[in-house]
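In structure tokens, the next block holds one chain alone, the form predicted on its own.
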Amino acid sequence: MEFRGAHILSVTQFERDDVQRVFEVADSMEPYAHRLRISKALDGAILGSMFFEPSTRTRVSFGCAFNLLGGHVRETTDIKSSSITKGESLYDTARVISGYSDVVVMRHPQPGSVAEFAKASRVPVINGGDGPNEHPSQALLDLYTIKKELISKQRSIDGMHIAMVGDLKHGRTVHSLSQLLLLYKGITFSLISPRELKMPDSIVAELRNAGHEVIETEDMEAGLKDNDTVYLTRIQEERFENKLEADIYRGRFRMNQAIYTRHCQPNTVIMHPLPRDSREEANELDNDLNQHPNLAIFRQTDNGVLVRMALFALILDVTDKIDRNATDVGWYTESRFD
């Protein structure tokens, strides 16, 4: 794909190569995102961050990777502080933000709604989330996780063994992953949720179609044997008509140090893409793993620094400029990704 100018909307959009592409930049983001040099890169530039539902990492990540990159971030956190809630359309909002910003990251509760802002947008847009339907930028960094983590134990994404866990319905950043994962070769799928909250079939036929091997089950000890990397979501309240409709399905599937000992695999990767659930009633990946080796889930959050760095990098055509304004720190910090 061209990145230069481009929207960021699905993971469709992407070829192996391209996704190659932003993890190559990624890598090279780590001096930056580790605080050991300063790049001046975006200065002047502006972010307009539209976070319509509620986010801590992905918005915070985002407005970290542009500055960053030298940029400056204005942000909008609440459809109730928008004009929106005087009856403006996203086309009208989409025609005035871009008039302020040189890019935007948006998340909106509805499917599609990032994509109608992008066509009235004059700037390039970053799908920052649009209720159940798609994260690409989620999906992006878990993938760079994946596979650094994979590479420390010699494994590769190909041929990978991968558990989802939980509401693979409403999850979209299983939806976006298994997506992304199409462009590989060999996987295995242990799908594991109750069945009323199972991965959409649209999916599964799609992964079966490109050769992927899928296990669709509820018996969570059987779905976690032989796995590579184990992905757990927490059940995604917003998304039912109501709290006791989710409270039916919430805490039924759980890991913790004992079900990960006796199911897992020694070197099995635990992954989330935050955030946990840890109420006691939910609990689906349990404290007592905080410091297990194997537990990425903050390595994770540190990685989607490193991809929204990329991207804006790459959208912005400055990836040949970041080194040549690169000036060394000035402050002391501690190291934080050891």
Given for the second form:
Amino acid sequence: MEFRGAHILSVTQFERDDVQRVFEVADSMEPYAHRLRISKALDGAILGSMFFEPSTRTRVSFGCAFNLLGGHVRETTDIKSSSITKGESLYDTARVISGYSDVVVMRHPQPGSVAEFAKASRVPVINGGDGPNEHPSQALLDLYTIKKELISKQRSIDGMHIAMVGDLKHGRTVHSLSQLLLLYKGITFSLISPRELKMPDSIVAELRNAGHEVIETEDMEAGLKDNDTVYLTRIQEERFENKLEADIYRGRFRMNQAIYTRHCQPNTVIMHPLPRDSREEANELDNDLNQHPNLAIFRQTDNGVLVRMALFALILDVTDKIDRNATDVGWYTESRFD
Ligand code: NCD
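Could I have the structure of this protein in the form predicted in complex with ligand NCD, to go alongside the form predicted on its own above?
After this comes the whole thing, all chains and molecules, with the earlier chain placed first.
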């Protein structure tokens, strides 16, 4: 794929080599993301950060990634305070914002909305999540994390076993991650969810057609056996008709120290895109695993900055300018990265 000037709307745009390229560039971003070096490769560039749905990590990590390359960020964070509430079309918003920015990241509740915005945009657009549809940068950072975690356990993505747990119907992160894994070989998926919240049939069919084994189950104990990675998700309350309907499923599938010890392989990597719902009635990933060495959730969030820096560097074509004129950081920093 040609990264220069590209929109990043779906994981289906990527070939295996493209993913590899993103990961190589992400690796090279470490000294900058880890506050050892400063790069000004994007000095003067502006990111239009348009989030029309709640977001903490995706919005802030895209912003930090852009800042770490020397660029500036302009944000719209609330649908209520944007002109969309005055009836402005995505077309008009895209024409306007793309005149102010060099690249745009957008999150919006409507599936397909970011692609519609991109069609009218004069600059590259990255999908930060379009409703229940896709979340490509999350899938890339998840896969980057899986790769690193498995390498440290002498395993690889090809041939791995992954369990995905929770709201697989509405979870855009599991939709994108599954589709990205179509590029790899011989994976076994244990899809653990309430029947009503199962992975869309179209995605399951694609996985099977690609030669992967897919087990769909409501039995968490059985589904957790023999996995390299378990990827937990939150019940996506905001996608339900009302909160009461979501309440039916909350707390159905939980991971904690006791369940992990009883049902998972000792080396199983524990992942979650976050936010985890830590309320008593949900608690799909308990705090009692916080010190567990296989808990990778905060390595995922750290890796998100590397992967998002890589996407900006590739799209804006500055990969060869990052190290040029880089300097050491001039302030006090404490090493806080593994
Ligand atoms: C996810 C999302 O927004 O889809 N969060 C994220 O971007 N890390 C998952 C979620 O909200 O449950």
